[in-house]
Every structure is written in structure tokens, then in C-alpha cells.
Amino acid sequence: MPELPEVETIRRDLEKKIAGQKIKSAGILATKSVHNKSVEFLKFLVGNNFSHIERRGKLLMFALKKVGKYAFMLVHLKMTGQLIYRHKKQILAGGHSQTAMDTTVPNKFTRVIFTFSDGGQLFFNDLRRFGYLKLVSKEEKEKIVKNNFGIEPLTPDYTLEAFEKLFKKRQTNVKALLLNQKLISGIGNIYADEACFDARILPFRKVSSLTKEEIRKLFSVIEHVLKLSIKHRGTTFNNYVDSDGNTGSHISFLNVYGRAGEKCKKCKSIILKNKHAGRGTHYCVKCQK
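Show me the structure of that chain alone, the form predicted alone.
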């Protein structure tokens, strides 16, 4: 699943391709992937265009130029969603692994297709059909963001004060807290492990056991880890491909994630992997306490 840096890369690149382009036609190949009535969804979008693309956590929000009952099209890739943009012979993709899904589009995984006035096409592919598209009003979009997404790193609402409040009177472990999208938006398995390593904190420690200094350290390294990954266009494990067709290069900068059994880059101890918060968790028992 792409995380905040990967989805932000998709947002930036797709916005350059489709913003301002008139939607000439649209087709729904799987009604389950669209959380509106199909006729209404198509009628509102055809002839319209996307003015820009916003993001909250892992949720993409395509702003519509012509606003009426609806103002945004929400797109969530979930586990296996993928956005593929094709213009003439060029195919650009972002989201789930290109190696896991055939990018000769349309294909058996294609759920929704948009065709733009310049001939470009945007395909929403989804292997397991957990992802979705949904037209919403501005008010509904804001309500969804408020109710489902917590403070987000790299935004003004991510303050030390707000971050410290998350640790009060909670009995969960650190990694579970970081993965809770209603508390902190956009952090997934990769960057939770990396942030804990940079903060020198074991991810399965109870949040109540952290000192103020450890919480402040974790607060600062989260932004550092995410900024570094965005700079390198995300992480790839044979799979993540951004919307310009480039693989992320951040994998070479990872300290623990995906490195179980390898030597720690700092202390040379062996990186361990166990299951915590329902996810495979990587850590160095010597560097992290």
C-alpha cells in the first residue's frame, strides 16, 4: 500500500497531467468501485474538469471546476488501487505495484476510465476492489477529513502540542498509535518503523512509557523521515511506480524496514522482525530502547 510520500508524489504528478483537461467521457466497469449511483456519477463528471488535486493522509481529493451538488471526487487506493494515466504511447502509473498488476490498460483490473479532451486517459485499477471513487460536496469532504483523519505531518496542524496530546491516557503501543489514521494521517508500516528507529524507540513500547524527550524526538523525526522519502519520490520494493513511470529511490535510505536479517547500518546488530499492531515490524534491539 502506498503511504503519504507515495500518494503525495502521485498527487503532484497527476495534477500536472490532468488539471484543466475537460472530461470528454467516462466509463464504470465495476459499480462497486464507485460510491455513487453510476448514472449520476457519469452525468456530473462528463464535460467537467479537475481544477486541482488535494490530499489528506492517503486520500486523494480531485477538485471539480464546475461545482453543484458535488465539489470533489474522492479517490482512495486502499491496498491494491492504482491510477494509470495514458497519453498516446506514454503510460504513467502510480499506486500499487506495476509488477503485480498488468498496466496494459484497460485490463481485467480496470474499474473506471476517464477520457480527456486532449486524448489522455486515466484508469482506476484495483485488484481486490477495496479502493473507491466517490463524488462529494465540499461540506461532506470536510466532514470526512475531520472525522477520519488526525493531525498530518508537514501541515500546520502538526504541532508538538497536538502530538503530545495523543500520548495522554493511552495504553496502546507506539506503533499502533502511529498507524491510527484518526490520530495521525498518512503514516503506514514503512514510515512507522523508520520513525521509531530514528527516534531510538522500540515500536512495541507502551506510549505511557515514553518520556517527554522521547515524544519530542519522535515528533521531529516523523517529519524528517517523510520529507526525505518525498524527496526521493517514495519507497519501492520492486513495485511502487510514480505517475511519471519512475520507481521511488528511497529504499536505499531505509534503516530497518524490509531489512530483517541484515546488519544495522549504525551498530551492525541484526535487524529483527516481529508482528506488532497487526503488522510486520522491523527494529534494532541495540539501537532502540
The other form holds:
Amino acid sequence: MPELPEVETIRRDLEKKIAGQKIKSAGILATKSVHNKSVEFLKFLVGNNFSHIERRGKLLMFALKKVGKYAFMLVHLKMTGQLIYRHKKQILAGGHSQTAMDTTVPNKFTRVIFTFSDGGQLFFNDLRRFGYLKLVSKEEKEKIVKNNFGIEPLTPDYTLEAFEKLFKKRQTNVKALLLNQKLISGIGNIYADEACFDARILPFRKVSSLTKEEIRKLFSVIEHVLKLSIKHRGTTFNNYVDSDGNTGSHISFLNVYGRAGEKCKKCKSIILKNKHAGRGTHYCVKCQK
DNA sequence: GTGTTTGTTATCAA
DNA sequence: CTTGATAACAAACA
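Next up, the form predicted in complex with the DNA, please; the one we just looked at was the form predicted alone.
Next comes the full complex, this chain leading.
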């Protein structure tokens, strides 16, 4: 479940490793994972290189050095996608890994492989095959960004004024608002629940019931929890690993997510879990109002 | 065999 | 057109 902090961790690390490296060869092991025709995808990328990597919400956008029909390779990890990089000497005889957390690559969940001129390799693994790689033109990329993403946290876009606007004339609940990428991007189930706990707000409250002060608090804790998680290199709950195949350590800082039935770290009440906005939702009924 | 896990989209309704 | 709620998707695990 890579969300903003996990995807940003991958972006930062991977950019250092592959920027400017010539793509010597590439292979598609699962055509479903590539949203272009295989031959065209491979033809356009081999001999090209990634100049830098951008991110919007949970979407990675690899900028291509040689621009033609296409200018970017979009990568969405969805629930179980991984991008693992290995230097030449790290590459072992793989292919026998039977679990998604065994980061020997390639393994049975490897869907796409890039090999660079220096011998390094990038592996796109995806157990559930929800994720994808897609070549798009500059215009398509801009259209996708414009149409699908709301306020981006950790950028100058993220202002209290813009955030407050989201709460005006809306009938939905707080959890659904936070998960809606078209309103605010990058937050998934883990950080939605954590942000609500940190702001002491029950996630199923109608957004219209929040006071100005509660909105302000939510605004500030979102920024805080995302930054803190990036510092911890993300949350590994199930499947997430960074581009070295290592887990993130933020899980031990989670207050509610994944802690149903356990004691609240603040007040010792039992953390509850119910379904809201179609997702498992964790909260402390004593700390959150 | 059943229920659960989630990011996103499709679909339907108001 | 906008908003919102829900199902669907995939695959593994308890």
C-alpha cells in the first residue's frame, strides 16, 4: 500500500540510481502490467534514458531524455507494486523466490525488467497486477495530472485556504474526503486514519460538522505525519519495500492503523475498527471526537 | 469455501 | 454537470 511517503522515498532513491543511465535492454514478463503495445513500449525505451523522476500523489512520472511520441513513463504501484534496483554486482541468480517480500529479483512477481548500460537493473514487481507502466506524451501527462489530482501536500499548493475550501458545501465524511485523490492527493488508508487520530477527529464525521479549528488541526497533522513517515522511509505493512528492497520503519509509529483490538498509545482504550468509505477504518473513541 | 486486504475506476443514483 | 455511494478488479492469506 504505497502512499505518498512510500512513493516519495522510492522516487528520491531511484532518481539517484538511474538518472541519465542508458537503457540497454528491457523485457516485459506480463503484458497486462504495461499499458502500451509491448513492441512499441520496448522500442521507445531501449536506447533512451530517464532524465529525472517526478511524482504527483502516488503516481511516479519518469521523464524521458529523448522525447518523441512519448515524453514520460508513468508508473503506478497501486497496492502491491515494487520498484527494486540492483547494481551489477548485486544481481544474483534469482527466479526462485516464492513470496512477495523476498526481494531477490527477478522473482515470480517480476513483471518488467530494465537493464542499463552500466549493468544495473530495475525490476517492476507486482503480486496483484493492479499497478502499471505507461508511456504518455507531454500533453497526456499534463492532462492526467490536471484531471486526477487535487492539492498536493508538501508543496506550496498546500495552503490552509485551499484545504478549507474542500470542506465547503460537501456532504461526505472526513475519511472519504481524505481518500479522494481529486481533492487532496497522496493520502491512502494508512495516513487517512493516522491523520484523523492525530487531529482527534472521528473519521466518519461529516465534513460539514468540523469546526474551523478542527480543519486547521487536520491540515497541520497531515503535513506532519507525511513528513515524519518519509523520515522513517515509509510504512511497511504488507508489501512495500524501497528501491533497495528494504522495509520502511514508520509502522512502529502508527497510532491506529492495523492496531484494532490493541490499546491506544495515548489513553489505553481499545482501538476500534469499522468499515467507512468502503475501507477498514481504525480509531480511538476516547481520543477522537 | 469465505472473508479480508486496498488504489482506483466504473456504474448508478440523486 | 456535480456529488456521492457502492461494486468491481486481483491474488494471497487466515
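C-alpha atoms forming the largest set that superposes within 1.5 Å between two forms make up the rigid core. Please read these numbers as outputs of a predicted model, since none were measured by experiment. Positions refer to the first chain, counted from 1.
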Core-aligned C-alpha movement of Ala63 between the two forms reaching 2 Å: no
Yes/no, Lys37 Cα shift of 2 Å or more between the two forms with rigid core fixed: yes
CA of Ile28, rigid core aligned, shift of 2 Å or more between the two forms: yes
